[in-house]
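What follows is a single chain, given as structure tokens, in the form predicted alone.
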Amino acid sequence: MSLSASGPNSEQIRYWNEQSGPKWVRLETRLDEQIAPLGLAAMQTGGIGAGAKVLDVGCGCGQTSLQLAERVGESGSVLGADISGPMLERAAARAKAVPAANVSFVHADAQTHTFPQGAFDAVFSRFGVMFFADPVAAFANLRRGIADSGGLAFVCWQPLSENPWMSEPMAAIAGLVDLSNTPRPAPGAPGPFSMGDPDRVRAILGDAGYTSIDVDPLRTEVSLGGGGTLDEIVDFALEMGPASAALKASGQDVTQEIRDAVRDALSPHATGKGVRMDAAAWVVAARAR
């Protein structure tokens, strides 16, 4: 699997192959357990069932592709696409271990890759569509791969302010870390919150040619890091998300003072089933024609 870091999404290609992808592989189990329920909600909304041919955009380490494969059965098929080589290698290994004969993978940029025209009954994504340099072009490209009777279903994050599981660890370190070098993406720039505005989501999909666009709120509770002890979840919070990005940008090592601050922020949310915190996403569905 190889994909050159070129084209409009070259920066994201480098990031997901060199930095974030290997980290996601290492923390795969924790991340899967945390966000799996949100992806399943989007699958249900998309009405993906037996016999469907599905494109899984931003399939990552493969959990969603394998879940989709179970839904579509032997008469259906799933193609998982991602820009991250390390994550796709892990996805392929998981599919081989099952084994899942109706799943395949392609190392591709979904904004520019030429998918077979009208080949898919559905395009699905779990938090994989927020990183396009030109989302209208990307969704238009994906739409060309959808059959006339098919559709699109995905889940994306609402703004950071609506997701305490990400914002509270960041707030906890704000007084201890120099945040002046922390990247502050422009509104709509590629990143986890680029599709946080529902009106923007509708406009993007409308401009890309989709119809019957629904953007529904999903407010739920996630188990941060998929569960574990409070100290394990503190480690997770300092490795993933905005707090991790701020630490990296500042060049600041994780000190005991930083760990204690994040622990104090998360401890009120600790339960017998791990650290549970509010999360907010959009579940989006649309028709291709």
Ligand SMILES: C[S@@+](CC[C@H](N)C(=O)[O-])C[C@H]1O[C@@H](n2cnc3c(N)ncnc32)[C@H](O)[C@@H]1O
Contents of the next structure:
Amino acid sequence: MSLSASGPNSEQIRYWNEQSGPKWVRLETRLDEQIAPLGLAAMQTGGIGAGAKVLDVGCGCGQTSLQLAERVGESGSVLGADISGPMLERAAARAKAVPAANVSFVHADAQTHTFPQGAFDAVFSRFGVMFFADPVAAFANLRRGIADSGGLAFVCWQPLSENPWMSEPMAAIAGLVDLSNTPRPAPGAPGPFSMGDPDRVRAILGDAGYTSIDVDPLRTEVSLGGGGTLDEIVDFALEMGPASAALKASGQDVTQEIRDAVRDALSPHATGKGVRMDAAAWVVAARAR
Ligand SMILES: C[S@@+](CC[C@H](N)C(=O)[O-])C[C@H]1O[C@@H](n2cnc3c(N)ncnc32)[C@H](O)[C@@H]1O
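Taking the form predicted alone as the starting point, write out the structure of the form predicted in complex with this ligand.
Shown next: the complete complex, the earlier chain at its head.
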């Protein structure tokens, strides 16, 4: 599987192949455990059922592609598309291990790849549609692949301020880390929170030609890092999300003081079932025509 880092999303292609992809592969089990309920909520909203042909955009390490494959059964099919080679390799290996004959994968940029016209009953994504340089072009491109009677369903994050599981570790390290080089993407720039504004989501999808657009809040509790000891979850919180990005940009090592600060921030949320914190996402559904 190969995809050159070119085109409008070249920066993201590099990022998801060189930096973030290998990390997602390493933390696959933890991430899957943490975000599975949110993806399942979007599948439910999208009404994806037996016999459907589904495109899983930004399928990553493949958990959702396999869940979708089970939902649609032998008479349906799932195509997972992603720009990350390391994550797609994992996805393909997982599908082979099941084995899931109705799943295939393509190493492609969902914004620019030519998908077969009208071939899908549903386009689905779990946190894989927030990284497009030109979201209107990307969603219009995906719409061409959807059958007249088909639709779109995805889940994306609400803003950072609504997601303490990401903002609290960041706030905990703020006084201990040099934040002068921390990336501060402009509102709407590609990144985990680019679809945080529901009016923007509606405008993007409307401009891309979708109809019956619903953007519904999903407020829930997530088990940070999918569970484990408090120390394991501190490690996870320092490896994923804004705290990890700030540390990387600072070039600083993780000191005991930094670990203690994150531990203090997370310990009030520690339960017998791991560290449980509030999270907020949008579950978005739309018709293609
Ligand atoms: C936050 S991860 C989510 C992965 C997976 N959906 C999950 O929930 O585990 C975002 C995924 O979107 C992929 N991605 C980003 N931009 C993309 C694009 N233009 N086309 C296809 N995939 C893309 C990344 O490589 C990554 O796998």
